[in-house]
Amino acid sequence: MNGKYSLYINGQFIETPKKQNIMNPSTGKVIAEVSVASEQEAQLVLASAREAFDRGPWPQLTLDQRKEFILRIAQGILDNAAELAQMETQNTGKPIKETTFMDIPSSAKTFEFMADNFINYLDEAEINIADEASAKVLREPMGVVVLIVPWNYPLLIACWKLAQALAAGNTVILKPSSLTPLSILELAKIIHKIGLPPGVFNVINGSGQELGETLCSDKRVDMISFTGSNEIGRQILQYSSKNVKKSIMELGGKSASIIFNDVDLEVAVNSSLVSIFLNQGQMCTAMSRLLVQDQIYDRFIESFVKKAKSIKLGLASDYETQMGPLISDAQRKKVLSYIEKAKAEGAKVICGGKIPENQELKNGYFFEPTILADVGAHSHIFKEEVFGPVVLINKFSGSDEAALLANSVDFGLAACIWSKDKILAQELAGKLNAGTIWINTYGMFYNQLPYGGFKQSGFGKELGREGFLEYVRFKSVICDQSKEGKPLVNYWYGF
């Protein structure tokens, strides 16, 4: 592995005077040392990807030729899959067992799916509308696309955007979150291989505040895909609006999982366990709210505790780690910070609320799975997103109270429902003001389906047709078929 990575602009790596340490969460070493971009590397970046746009030969390949490069990246993915894996554990503290088994194959599914579906996508078409007149819509892509994605999943979400922005044929300028860049500086390295042509993908690195309004705000972006915080994402779209763009918004979550009494207990336990502690709770679509209808809640309860409890921390190296670190000491502290406000407003800490007393970790930034009951929905950490393993365990009686408290936050990004009852389970999601909702499984995400959020968690969708059809626009192209070539716009002043 590398220790030291440079900026990938218009087919080249380019090394900076400024340089930025690279932290691993488990142990609080330095793993690696990264450029860092200033102004002049961000004016370059807009000035190659615009370039490889307008005058370079990607848009101009043929539907087949950008297809084979697709699926080129996917195969590059796969064949470093092992080292990929390795570099996404210790960036980002995700414990191995699931960079291995959920975030590296299903980044190069992503590119594969793309590969084998969007040329339908592009299919123009053609509109009956009138007798004297025949259309047709094209569909092009955008352009320039910025993408930014943040240090939670940053391989995966960001390939879910890339896979989408290159098949449509857009140029690409990718900026990681600062924390985790490393797997994309790997990805970069992947393609540059594959030969895909200069300024068709570049990666820039360096903080929001300093690279943010430059690449948000310029006029030769045609197009922002952000995914992080409701703050960032507001100051995005503040950038934006300075050169009108169209934005793709995925921003945060405070998502309810509704579990019935006729439930599996043990099924509904299990899975609300990986719903909240996956990834150290550090998920949009985490299930940070279980709302457990009144009869099975004590039981509920006891066993969740129970599990939970039992759940083993460790080094996200060691494939027996079901939980790593957070991603910082500074994301530990605004954890715990929710904690104290949630027991000052009345909340119960039923298990964990505190950092390891494990000397083995003591260099890391664990924190203790953490479930709080007597959480009122009027109450901060009812409504605002943590972004940690901390849990709100609440009751209701009856599928229309449940419904108004999972509505009752100003995000929508997901929900999960667990009942026996499908009829019930179908009805009530037609209910829930959330993008995605699970019934009776949790986290599966497929390439067909689109993902994205309402109200406060964003606009736009990510993944299937309908996210592909993000990264496009559209032209309308009418033709006159009037007798004698004569349209009607013809005799408008009468001569």
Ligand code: NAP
Second form
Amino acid sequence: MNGKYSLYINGQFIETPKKQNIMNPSTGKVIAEVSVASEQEAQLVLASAREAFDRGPWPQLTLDQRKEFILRIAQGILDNAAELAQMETQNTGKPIKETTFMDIPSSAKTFEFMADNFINYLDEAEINIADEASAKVLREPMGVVVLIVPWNYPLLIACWKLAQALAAGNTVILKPSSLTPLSILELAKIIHKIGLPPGVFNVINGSGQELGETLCSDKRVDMISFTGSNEIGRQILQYSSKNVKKSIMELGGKSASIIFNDVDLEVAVNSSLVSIFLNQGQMCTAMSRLLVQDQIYDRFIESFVKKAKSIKLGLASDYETQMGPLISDAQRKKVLSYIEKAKAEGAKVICGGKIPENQELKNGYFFEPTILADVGAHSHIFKEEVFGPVVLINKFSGSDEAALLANSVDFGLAACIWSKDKILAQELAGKLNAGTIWINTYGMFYNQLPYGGFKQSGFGKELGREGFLEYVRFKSVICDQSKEGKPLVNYWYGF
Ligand code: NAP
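Please move on to the form predicted together with the ligand, as the form predicted on its own is already shown.
Shown next: the complete complex, the earlier chain at its head.
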């Protein structure tokens, strides 16, 4: 066991009587015990974050002072990168190669990027409005921001939100998923050592169903940034409507990858495997629908299935492992039930579809990479998010048909286009109803680019100038410049 973890509130680690065991999904073993917050700690964290914003030094620091803190957080993550990667792997079942080369360095990079760029984004702007008045727009922090994150990229998604929120001068209450709080609680230790003023960064662990309403409806909170499922997103919007507050919703997806006849088949197959099976398919931007053009359809399937069967399942801590376990037994049951339902609706399982028989993996929540063919566009699995290693392959003839199929679901998070014809690909990108489109690549996120979905995939952006400015409020200041100091309003009643 890695030990015991406490909540982090107002610059202090707080142990509570209620505890929760944290599991390793590769082995089914307990790896840590974490304190769980009650209503009392929820009230304490709300009061602390509010106090730190209203009366603490953080929002008043000069931009250079704040930048210094943000850069030290980035360095703290890098200094502890190996331990954080191991911890994330143990807690999520994500293969160690992924946490080492993606999650942890990317988490640090977002802090660096925000530190190096946010000053430019916070510049106040003089706006020319009229001869009789001057005006400027001030950019201020929103205030107290509640960040609620899922279990699939626990540290990375938390760091995206946190880097933006802190750089903008907000104080933060971070609620990790109950399944995966460990890396975030390790980050709390790093931030504590750096010496951020008390109450600026707080972590509250506990069940979202129990704490959510208190955190998201309270008047002391100015903004909520949520990443997770649609179901919970809708609940949070209801809570937040009680005291009207800004929200960002990064929700689910059912993304399509459109693969044209003219592609380099090997590149398209290799990349499409990653676009669904990375992190066991537990990615909001997983390309869970492959739309393949008719002439290459059979050859694509043959190669895709052959390679999918050779993906190496194993303990997430092993560097050779290509696919680890799902996050929990409940998640695996959900995946299985989707496959059963798809079969009942006529889908054919052409690869996987079951729990692996390998004895070494019997205690973890493993599941085979699964490929379904003959899936009707009206079936449940074509439209709903499975959030596991399950991909559907459908055939299309022309680009309009592909766009129609890709856009035919309620989600609008991301899409891929694979074609050597870049003009066609760019034109198609314009027709797709999704917030991120990758052409001849997949999965690259850049701190410079806003990320976020359309339709039921949510609203608001993360990253980029647009994402950063979500955490900023705009204040217009208008100052009279009329001759003799007599503005128009002075004459209105004719006195
Ligand atoms: P989830 O069940 O919606 O949970 C997300 C977070 O919300 C967790 O911290 C959870 O806490 C909390 N929560 C649960 N009930 C709550 C309530 N009533 N009030 C406030 N918070 C509450 O999602 P998940 O299963 O962790 O993650 C998978 C989902 O996230 C998928 O749908 C995926 O597509 C989506 N996702 C989207 C993006 C994106 O960028 N669009 C990125 C990653 C994941 P507990 O753990 O305590 O329940």
